[in-house]
Amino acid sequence: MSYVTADTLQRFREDIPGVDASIELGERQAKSKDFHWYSPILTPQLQHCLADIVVKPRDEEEVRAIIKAAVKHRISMTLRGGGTGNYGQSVPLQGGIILDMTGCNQVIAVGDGELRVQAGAYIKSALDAALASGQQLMMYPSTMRAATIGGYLGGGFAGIGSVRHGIIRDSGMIVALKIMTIEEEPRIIELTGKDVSFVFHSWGTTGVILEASLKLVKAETWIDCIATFPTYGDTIAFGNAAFDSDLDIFLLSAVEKRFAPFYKRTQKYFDGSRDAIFSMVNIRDVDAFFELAARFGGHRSMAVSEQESKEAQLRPIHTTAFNHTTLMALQADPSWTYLQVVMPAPYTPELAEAQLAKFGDEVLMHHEYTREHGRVRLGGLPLIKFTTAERLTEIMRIFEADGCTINNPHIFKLEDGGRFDPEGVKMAFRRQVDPLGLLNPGKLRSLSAA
């Protein structure tokens, strides 16, 4: 189905002259869809959903050429960066426009403790660029070769290096950021300080993001690591410990041990005999995280340096964590799902041990830590057997019985999703950005009420 006329869409092309744009119907499928189909219940609610047209600018003026023609137009538009989103976000619902944004991929800067790089920048680059400065990121998503700044920054929460320095809106991590709002005379607008909250975390609704100034950290020497435990109590009450520690910790990951089919490049140090701690350790800490493995029962399966773990084909250690389990698991067996799960604090290994008993092998346990307001927030990211969208929501109630908090990823409305905009201030801000409701109309339930 188009929701734009073939006069529309042929008026709005003179309109962008020497632009790289596309009809052609496979560019418009593939970049059409996200991620989303890690979610049996979204899968067929957005497999439909169709862009008009793509369009990838390669600079700043074509951005601004882009929204001026869309605005003129009145053709609503929805961003994408490497389409690693799960819930949807760079879906267009009601069609119209895809601006990529992929073209606009320059690091800009990189100075003492600060990055400037364009939102189409894959994170990989931006992450290499600060490591040639003797500095690093403070965190990054287990996708960053294929995930962009702006896509990580317009639907992203946490990532790998959470533990060590919060969740992304408590990590002061973005510096700030340059956007362009959606008008006739589309505005060029600097956000600093807690400003940068309107367009974090928005799934590109508030303003299409230009460029981002990050904060850097000395690089450090980070050691792939993996423990195994004997129960997967003793691998909850060993991250616990590790957490509270003064271990220099960049990642700290739980499975459990039935993934270990799923870790095909890894068998030989996580075979599924024992549950483990995935993590990522700074090299003058090593020995101490696996002394303290060993008063939990944990042995020292592995600990390799980037360059020996390339040299022997394993799988990073930042690509087994966080939703990346999910995606191995989906490989191997598509009928696996998700949720998103806050676990009540403090988790205990009992109540680990529970919840394992409770589901049986309808359920197998994952959990990451990562740190809020200085305290732990441990994200569990079960896997799910989906049988149906009924029994997957009886699940939830169940983990929420157990005090547990649910973000459910199955939908596609961001204020469904958990904890969005509770004083309205996103919603002023949009209002002011994006006047006419053009970006990525439909994934608002606010809005659509209106």
Ligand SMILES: Cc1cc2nc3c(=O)[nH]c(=O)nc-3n(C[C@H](O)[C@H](O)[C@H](O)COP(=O)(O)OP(=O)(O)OC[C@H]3O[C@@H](n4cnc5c(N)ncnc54)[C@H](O)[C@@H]3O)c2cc1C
Contents of the next structure:
Amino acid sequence: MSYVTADTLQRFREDIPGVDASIELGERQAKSKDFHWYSPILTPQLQHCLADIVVKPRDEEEVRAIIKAAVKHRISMTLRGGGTGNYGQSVPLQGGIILDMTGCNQVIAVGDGELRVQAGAYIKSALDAALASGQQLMMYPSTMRAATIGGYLGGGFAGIGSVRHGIIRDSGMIVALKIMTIEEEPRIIELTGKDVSFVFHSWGTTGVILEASLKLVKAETWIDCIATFPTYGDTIAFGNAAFDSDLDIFLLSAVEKRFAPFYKRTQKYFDGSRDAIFSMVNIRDVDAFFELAARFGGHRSMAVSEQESKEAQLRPIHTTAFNHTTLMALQADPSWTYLQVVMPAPYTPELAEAQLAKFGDEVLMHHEYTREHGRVRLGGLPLIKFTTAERLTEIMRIFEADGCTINNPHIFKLEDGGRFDPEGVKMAFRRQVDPLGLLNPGKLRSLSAA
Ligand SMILES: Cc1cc2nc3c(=O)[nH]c(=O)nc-3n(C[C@H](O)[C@H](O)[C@H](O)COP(=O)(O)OP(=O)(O)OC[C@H]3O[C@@H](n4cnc5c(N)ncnc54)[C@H](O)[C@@H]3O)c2cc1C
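Same protein, different form: I have the form predicted on its own, so give me the form predicted in complex with the ligand.
Full assembly next; the chain just shown is listed first.
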């Protein structure tokens, strides 16, 4: 089904001469999907959504031309970076335009403690530019090679580095955002300070991010480490202690031994006989990290530099964490799905063991340590053997009865995933920057109030 008539589409195209635009079916299908296929609930709801046209601007003036033409012809627009979001964030629910931002991909400047980058740049290219100056990003998603800066700020939440610097929201990582409004005469707004939250994690509904200024920190040498433990309770006890220690840790990811068959390129070090912590540890703290692990029955299983990892053709540790863990399982067996569960603090080894026993083979445990307001925020990404939607809901209720909070990943309405815009400031901002509601329509439950 098409939401835009052929005539309107033709007139839209005439208004953006010179802009890379495609109405080819294969291109529209490819750019109308993201990683919502992790969810057997979302797949049937989103798999048939199809954009009418894909446009790929190369600079700010082309973005402006596209917006002006979209407003003139009242065509909706869904912004897209790398398309690695998990909740259908960049799926065009009502067709229209896919605005593919990956043509706007320049690192504009690297200064002392700050980097300015165009939104369509892949995160890896921003990280490389920072590293070349002896600095690094505070965090990045495990998808940093395929994901863009704009997509991460528009749709992401935390990542590699969040155990050290906090989740994106309170890390102070976003210094400024330059956005363009969706109006007849699009305006440029530079947001700084707390105002960047109007756009952060808004799923591309509060303006087009053109550029971002991100805080940089001194680059460190991170060593990919695996420590293995006799039980998952020991693994969690160590994770808690490592989090509370003064060790410099960039990633702290706990997985139980039943994940081992999915970790094919690290099987030598994680063979399924013991549970494990996958970590990135500052080179100066590696020995102390494993000494602490030994207090919980931990073994030093692997400690390799980036170069050693490449030479041995290992999987970089950052691509074994967060939703890459889920991806590796799904690639082996598509009947898995997952949940996002915030564990109660403190998450005790006893509760971890009790949950393992309670769910048996239906649920495999995976936890990511992150920081929120300086305290531990232990996010579970458990694998769930999917049977029915009802059973999935029941499993969520069982976690909740243990004091856990569910951020349901099987939704495509922004407000349904967790705490969203309680003070209504994002929605108020949205009215100013997109008065016609053309951005990513269908994703906001509260739109009627907007
Ligand atoms: C294997 C895997 C691992 C993952 N690991 C992590 C992780 O560690 N941490 C994490 O937070 N997430 C993770 N994710 C989710 C996702 O990869 C990240 O959120 C990613 O940063 C999204 O970037 P993207 O460029 O792919 O965005 P897209 O999926 O293209 O877009 C995401 C959202 O941002 C909006 N958007 C895109 N560009 C702009 C722009 N210029 N202006 C305004 N809005 C825009 C889109 O409309 C959409 O709503 C993972 C996903 C997968 C599949």
